[in-house]
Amino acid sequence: MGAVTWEEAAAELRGALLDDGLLRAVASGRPDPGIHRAVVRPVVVKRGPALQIVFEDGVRPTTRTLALGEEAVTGVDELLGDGFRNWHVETAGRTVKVQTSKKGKVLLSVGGPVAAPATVAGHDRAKEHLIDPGDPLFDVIGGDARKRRQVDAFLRALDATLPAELPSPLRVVDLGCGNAYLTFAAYRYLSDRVPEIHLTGVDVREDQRDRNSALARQLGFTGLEFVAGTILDATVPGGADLVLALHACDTATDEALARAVGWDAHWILAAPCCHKDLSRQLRASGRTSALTRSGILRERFADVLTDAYRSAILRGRGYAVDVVEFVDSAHTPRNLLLKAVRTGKSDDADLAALSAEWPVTPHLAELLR
């Protein structure tokens, strides 16, 4: 680093938040109360490209969106006078770094862009997170290791599903959302990917509706809503594009996926979980077998039938399915995340086949009867 002016390093730094190429800034260090960090990314919302400021004062994220143009070159010009010392941005051709001493010492260093992430021997994806761990996302919703980890997972799927080129609008239900840090975890995913998105989360309980309204409006996400009734009832205008159903107990998954058939949605991810029905039922029909005589296997056998049964009801409602791991089993036990993609073609070779082994009764199969 080198020793320059207030104002030199100012200029570098607002051509680097102006550059086309701007991948992500951070300014810290601000010795006033208040806000203390700021993150500048480019979106893409309704209105076309722009620049999003994330403050941060430690209790309640606040975000600015500024159309490129006018608006950001004023926000920009602010945001230097708001007093950060210390300054990291990366664009796609340089990074560059400005730190500033107690007493006023001004330190510039401009270098090359950050290096690709190295991928590993062996696989197709870099190690990259697909959202920053640093990104204010996780200070509201929390960022243990597991959650992230969850969270990388998740998104890293859902990038494999989807094309590259996404309609928008985007119409997005979570079913069964929970406390919905996954869904959070989507919206600020798929923000950057289309200009403009609407995700549901549902969810049966009042409360969990208004704890996650309010965190979606203490980060700023004006597309995304909640809303409390049952999977099967909920009211979700417009119907969805993408259905997500992420650990929904036993047959609320099956009542996920078929809302999303009834609704023609192009994507469906579910990640299933407590699997009692067809356990049950194998009990109570009083089959003997190898697969069922012990309680533990058919338990485990009742969850991949279960599973099995699900995927082959969609091939026969037009979807192409694939069963992958969701999150290493030695993260979580539940692990397993059905893909689905509309293609139209109908393919019931799989259920006959299934149905003449075993002649239980799937709950998926009696909701689309």
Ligand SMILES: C[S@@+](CC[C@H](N)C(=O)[O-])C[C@H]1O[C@@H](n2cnc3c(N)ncnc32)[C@H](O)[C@@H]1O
Contents of the next structure:
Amino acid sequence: MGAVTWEEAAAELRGALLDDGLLRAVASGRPDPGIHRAVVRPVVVKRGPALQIVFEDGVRPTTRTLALGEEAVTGVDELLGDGFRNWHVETAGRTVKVQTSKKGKVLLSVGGPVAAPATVAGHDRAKEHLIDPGDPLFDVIGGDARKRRQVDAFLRALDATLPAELPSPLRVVDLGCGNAYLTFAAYRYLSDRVPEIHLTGVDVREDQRDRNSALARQLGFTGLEFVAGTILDATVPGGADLVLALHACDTATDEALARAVGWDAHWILAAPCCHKDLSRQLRASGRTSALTRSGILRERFADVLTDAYRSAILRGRGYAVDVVEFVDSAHTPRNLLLKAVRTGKSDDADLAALSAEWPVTPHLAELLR
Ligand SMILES: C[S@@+](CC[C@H](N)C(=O)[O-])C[C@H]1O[C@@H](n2cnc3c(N)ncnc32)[C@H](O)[C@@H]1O
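Beyond the form predicted alone, can we have the form predicted in complex with the named molecule?
Entire complex below, previous chain first.
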């Protein structure tokens, strides 16, 4: 980043914000009370292509939609005069970042595009990252490259699951959120898609709640809150449209699924962690077969059986369920993802077949009984 005058930085930002290839822009760090963040993105409305600016003041976001041309030029100039200190603007051709210190020193960097620019054999190459790894968000929440890739892959799966139109406010809960890398990244991603979002991160650890809440304040993520409590008992007023759970340990994934079903969540994405419960039950049953005789096979089979049961139970509760690998196993061996979308059509056939063949008691079935 190099030091420049504000006028030089503003000229660069203006060019990027009015660029035909604008993808999105985030302005933050406004010192005055009131609006603290603005998100700009290109949209197409009835009148034609436009720039949409969502202003967040921590109470109720407001949206301005500016027709391309004179209206957008005036709106962008006003926005540049609004006193935002930090800017992150992505276009198809470049990424422009501006940071202004409290003493007024302005740093500007212009880098390559976040999106993969080339096409391969006539097909558009997918963006390498859903959230730019250089996004200032990561300076605040930390995490290593491996975790970022895992979280990015999870968000990609989320992106592929959600419909184009989302309810607003969108109610989201991340159960067993831990350090909350996914929670923060999901908030960033989803708040670009809906004007209003309420996201709650739940973890049993109070120290995580305190740390994460402080980071959310630092980032100005006013629709994000953290609660300390167990997945089964934590108070989440209003429930959830979307439930996320990334590596909630052992039966905590079952608790997350049960909670999601209880809330009638529209979408559930859960990447399970260790599976001990059914492995214990298979061993205790004394029943042996070629699938369960050796310890390692029994453990692996129990993993598969647990997730097959979870999927079957969710189908019986009116969800369409897909089980996918959301990230390469080189990034995490726990790379399975259960994706459930509520359809309201319940189908018990898989559950009946599994129960006839493997009469164990899955924790999720107990919780939903
Ligand atoms: C392996 S960490 C995963 C954290 C985070 N989702 C991630 O992927 O980085 C599991 C987290 O779940 C929390 N946890 C486990 N069982 C829980 C329960 N029953 N209720 C609430 N939190 C739980 C733990 O405290 C821990 O922070």
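Numbering follows the first chain given and starts at 1. Take the two forms, superpose them, and find the largest set of C-alpha atoms that agree within 1.5 Å; that set is the rigid core. All of these numbers come straight from a predicted model, not from anything done at the bench.
- Once both forms are fitted on their rigid core, the CA atom of R280 lies less than 2 Å apart between the two forms.
- Once the cores line up, the CA of A27 ends up 2 angstroms or more apart between the two forms.
- When the rigid core is held fixed, the Cα atom of T292 travels less than 2 angstroms between the two forms.
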